[in-house]
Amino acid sequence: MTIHILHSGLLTTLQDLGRVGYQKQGIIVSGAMDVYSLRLANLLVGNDEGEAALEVTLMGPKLKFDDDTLLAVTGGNLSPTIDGRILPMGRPVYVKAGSIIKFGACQSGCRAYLAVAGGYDVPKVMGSKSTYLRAGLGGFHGRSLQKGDVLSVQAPQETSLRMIQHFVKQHSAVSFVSTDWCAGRGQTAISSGRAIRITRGRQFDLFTEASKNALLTDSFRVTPQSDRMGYRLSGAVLKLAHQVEMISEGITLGAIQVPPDGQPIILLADRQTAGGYPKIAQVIAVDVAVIAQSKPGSLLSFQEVSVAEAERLYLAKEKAFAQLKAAVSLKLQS
C-alpha cells in the first residue's frame, strides 16, 4: 500500500509521541507538536495511539493513494478534500484506490494531523518514527515530504481491518465513505482567545517587578521566526532586577525562557536538551497543545495557576481522553 507525494506543501513531516529518553546524550525528544490531535486520529483507524502520523502545517500537501486506504484527519481545520469534495475530520473515512487528498485554505488552527491504518512503514530510530530536521533523524529520510516523494503503509491492525471490512459493504462508485458521527470536536486545542496557562519558571523571582506584571497583563504576538523548535513572542520587554551568570541546565517541554533582548521564547517540540537562559515561567501540559495550534501574527496572553491545579488540569485532561477512546471504540465495534 503506497501513498504518492504530488504536492508537499509548506512543512509536511512524520511525527508520534517522539524521542524520549535520550535527552542524557543529548538528543531531542521532537514528535508531534499537538499531542491530543495525533492520539485521536490514531484511534479513529484503529491504531495504538502512538504511532506516527503526517504532521501538516498551515499549507498542505496534495497526495495520490494507490490502494483503498482507512484515514483519519484531526486538528486544525486546512479545509482537507477528496477529489474536491470536502473531507469530514475528526470520523474514520475510507478512500477509494486513485483517490486525490488536498490541503486548502487554513480555517483554524495551524497543525493538522493524517493517520493511516496500520501507520506509516518508516524505521524507528531510537524508538521513535518522529522526524527532528536540523538532524536529518527519524521520519521519511530524516526531512519534510517533497514532491515525487512515495509512502509505504504497513498492514492494519484487526480492529482497522473490521472497521475497513465494514465500509467495504457501503464502497461502491463514491470515491470515499465515512462514519455519521464524529469524534473529539472538544479536544481540539484551537485557541478561543482564552489565556494559556502558565507556572511560575525556576527564575521567576529574578526578573523585575514590571515585568513579572507584563507577563500576565500585556499580549504578546507569535512572530513568523517561529518554529517546532520554540514559538518566538514579541511584546513587553521583560528584564532581569540584576545581571546573573547561569549555568546551562535541562529544558521541559512548555519552558518560557527570555534571552538578553527580553523577548520570550516558549520552548516545543523540537527544543534544545539543555540551555542558560533564564525562565519565568512554564506553560501547562494541556495548554501547549493550544501553542501549537497558534499561527504567526496571533495574539497570546497568560494566566498564573498553580502547580497542583495544572496537576489538576492534567489528569482531567487524561480521563476525559480515556473516556473518548472507550466511546470511539465501542462506536467502531458497533
Contents of the next structure:
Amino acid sequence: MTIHILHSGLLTTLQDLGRVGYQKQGIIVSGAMDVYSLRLANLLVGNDEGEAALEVTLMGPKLKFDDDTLLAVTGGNLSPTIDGRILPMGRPVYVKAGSIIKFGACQSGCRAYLAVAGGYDVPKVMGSKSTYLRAGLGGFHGRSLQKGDVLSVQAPQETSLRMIQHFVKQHSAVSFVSTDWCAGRGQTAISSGRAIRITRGRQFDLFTEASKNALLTDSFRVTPQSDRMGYRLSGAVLKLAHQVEMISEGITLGAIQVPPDGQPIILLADRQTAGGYPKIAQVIAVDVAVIAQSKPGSLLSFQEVSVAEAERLYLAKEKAFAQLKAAVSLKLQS
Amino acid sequence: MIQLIPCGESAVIVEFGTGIHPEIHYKVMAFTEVLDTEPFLGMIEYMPAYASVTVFYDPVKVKNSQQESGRDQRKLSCEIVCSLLEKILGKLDDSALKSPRVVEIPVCYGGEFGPDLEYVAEHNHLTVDEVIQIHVSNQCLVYMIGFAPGFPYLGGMSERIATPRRITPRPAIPAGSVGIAGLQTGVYPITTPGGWQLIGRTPLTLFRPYNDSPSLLQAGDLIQFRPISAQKFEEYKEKSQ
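Having seen the form predicted alone, could you give me the form predicted in complex with the partner chain?
In what comes next, the whole complex appears, and the chain from above leads the way.
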C-alpha cells in the first residue's frame, strides 16, 4: 500500500503522541500539535489512538492513493477533496485506488490530521514516529514531506478490516464511500473566540502588577513567526518588577515565557527541553489544542483558572474522549 | 528550603535551590536516582536542571492509582503527586550517591577546528598553549542536558579563560565543536547556529539517536578534556565510522 506525494503543502509531517522519556537527554517531545484531533482520526480508522498521522498545516498537500484505503481527516477544515468532491471530515472514508486527495482553502483551524488504517510505515525512533525537524529524526526521513515522496502504509488491524469489509459491499461505481455519521464535532478545538485558560506560571509573581493585569485583560496577536516550537504573540509589553538572574530549568507544554522584549511565547510540541526565561503563565492542557488551531494573525485572550480547575477540565475531557471512543467503536460494529 | 510547585495539571517542579552549586546538584541527582528506581504510578518522565527537577505525570493514571489503593479520592492528582514526592524528599540521602562517571573527551585544539582559540588567548593575556593547558586542567561537571539533544550544561571551567560570546553568531557551528561563552564551556552535539568562541573540536559523537542511550553524556558525569593532534582526530573519526 503506497501513497504518492504530488504536492508537499506548506508543512506536512508525520506526528504521533510524541517522543516520551528522553527530555533528560535533551531530546524534545514533538508530537501532534492538536492531540485530540490526532487521536480521533486514528479511532475513526480502527487504529490505536497513538498511531502516527499526517499533520497538515494551513496549505495542505496533494496525495495520490495507489490502493483502496480507509482513511479519516480531522482537525482544522482545510477543504479536503477526493477527485474534486468534498471529503467528509470526522468520519471513516474508504477511497478507491487511484484517488487523489487535495487540500484547499483554510476554512477553520489551521491543522488537519490524515490517518490511514494500519498507520504509516516508518520506523520508530526512540519509541516514536514523530518528526523531529531540527535533528532530522523520526517521521519520513526526519523531514517534512516533499513532492515525489512515496509513503508506505502498514497492514490494517482487525477492527479496520471489519470496517473495510463493510465498505467494500457498498463500494461500486462511486469513487469513495463514507459513513452517514460523523464524530467529534464537540471535540474539535477550533477557537470560538473563547479565552484561553491559564494557570499561574512559576515566575508569575515576579512580573509587575500592570503586566499581570495586561495578560488577563488585553488581547494578544499570533505573529507569523509562530511555529511548532512556539507561538510568538504581540501585544502589551510584559515586564518583570525587578531584574532577576534566572537559571535554566525544565519547560512544560503550554508554558508562556517572556523574553526580555516583553512579548510572550507559548511553548508547544517542538519546545526545547529547558530554558531560562521567566514564565508568567501556563496554558491548561485541554486548551493547548485550541492554540494549535489558531492561525497567525488571530487574537488570543487569557483567563486565569486554578490548578484544581485545570485538572477537573483535563479529567472531564479524557472522560468525554473515552465515551467518544466507545461510541465510535459501537458505530463501527453496527 | 525545597519547594514543590505545580506547573499546570500535569507537571510539578521540585526546586532544590536557586543557584549553580555542586551541593544542590547532588541533591538533584539523588532525587532522580529514586525516580529512576521507584517511579510512582502515572509518572511519565522527569527533566533534571541545575537546581530543579520537573516531574511530568498523567493525571488520569495518578487518580486511578489512588482509587485502586482505596485512598481519598477527592484529592487532586497534583496533591497526590506532591505528597509522593515529599515522601521521597523526606528520605533523600545524597551521601549514598554513586560515584560520578568520568568521560574523557579528546579535543583537537586550534586551527580550523578552533578558529577562536587565539582570540581567547589574547583576551585573557595568555598563550594558546596556556589556554589549552587550563581547559584540560579542571574536570567539568555535567549539571544538565538540554538546549539541543545531548548538549551538556557544564560547570567548573577556570575563570582564567572566560571569554564573552562573539558579537556576531556563526550561522552553523559544526557538530563536535568545543566552545567557551563567558564562564561556560561545552560541546555542540549537532550542527547549530551559535555565538560561542570555538577553541577546538572532538571526534566523538555526543548524540547517537539509534543508541540505547542517545546522549553520550548524562547529568552527573564529570568531563575530562584531553588534547589530541589533528592526525589523532582523523584516526578517531575513521574508527567511529
